[in-house]
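We begin with a single chain expressed as structure tokens, specifically the form predicted alone.
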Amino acid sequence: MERSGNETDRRLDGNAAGGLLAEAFCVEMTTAVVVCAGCGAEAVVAELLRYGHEMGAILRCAGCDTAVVRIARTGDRLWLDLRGAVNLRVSAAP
């Protein structure tokens, strides 16, 4: 499929999203709101379910027991899984 010139033009690389991906994670997660691809339901990341170790955690849907969040640390890199999620849904800074 061929794209137009304004789509091209409009095609950046991830660098440019830094900023907004910068504002989306330094907020108070506790409060974003997800979405379980399990089973559909939206609650807010305090309400999942934490099973932790050493390394990290793992946040299942109070619902379905799906896992919806994962966390890791290994050395000086934290490792984020969301694909339980939908989505996740935070509160942009004013």
Second form
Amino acid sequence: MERSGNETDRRLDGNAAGGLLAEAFCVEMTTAVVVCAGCGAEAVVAELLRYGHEMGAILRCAGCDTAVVRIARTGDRLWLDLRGAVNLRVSAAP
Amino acid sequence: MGGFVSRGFRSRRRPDAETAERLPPGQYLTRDFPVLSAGPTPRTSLSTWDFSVVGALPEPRRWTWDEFQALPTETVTKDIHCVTKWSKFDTVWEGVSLDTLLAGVETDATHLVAFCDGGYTTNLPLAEVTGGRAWVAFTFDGAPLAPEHGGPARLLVPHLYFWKSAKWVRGLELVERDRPGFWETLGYHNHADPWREQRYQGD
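Having seen the form predicted alone, can you show the form predicted together with the partner chain?
Following is the full complex, with the preceding chain placed first.
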């Protein structure tokens, strides 16, 4: 995709979002609110249904069973997949 | 009594030579059949169950439960290996070989994606599931496959870690480009050979 000079000037790399990302990810996640990509229902993460075992945790929508949050630890890495969530909302630091 | 205790201790700590030879690296032997599910157990009526082969082939193939049962079946005895490190020896399955389901298919596909009730998927190279190496199994130990173990039918690909043996399988999509499945997109190895200990991406 071609971008105008002005657009390129305005664009920054991911480091520029570092502060916001750190704020978003270093919070108590069980009280976060998610919107299910399957049915649109809104739920607190703690209300999702956890299926899981040693391979990882699958948090599913209580209404439609969509896998909203998937998280797995593989050796020294943590994998997070949020394809099943339209968005995820946490309280911002005051 | 002392001998019994001693044998039990030895079997956990140091498998005998035959067991050791059949256990891939990092695995331990279990006599149980642990249940690992990433979601609720689907309950599909046999009257509505079907199995299909879709995607990159001229005409999709589809079998009802009765038609599927009428296909040539094979009974196979296989060792199975879960990525969570248990292995189980001499499991007995009856099912239809993927050689039968894919016989005569003209396709440019290189891989398949197995799809299942409940939305689970897993990907496999076509070359890994032909030549008597993969089945759609509907009995275990001579009895209909229990829902918690994937019944009415599951994929059986015993030479790869068991997440590739998709439970509640309903069909195979033939694809011309590999498409990683449920666990393969969450850090697990795309190929999953237990003898090469391919548990995670990068192994």
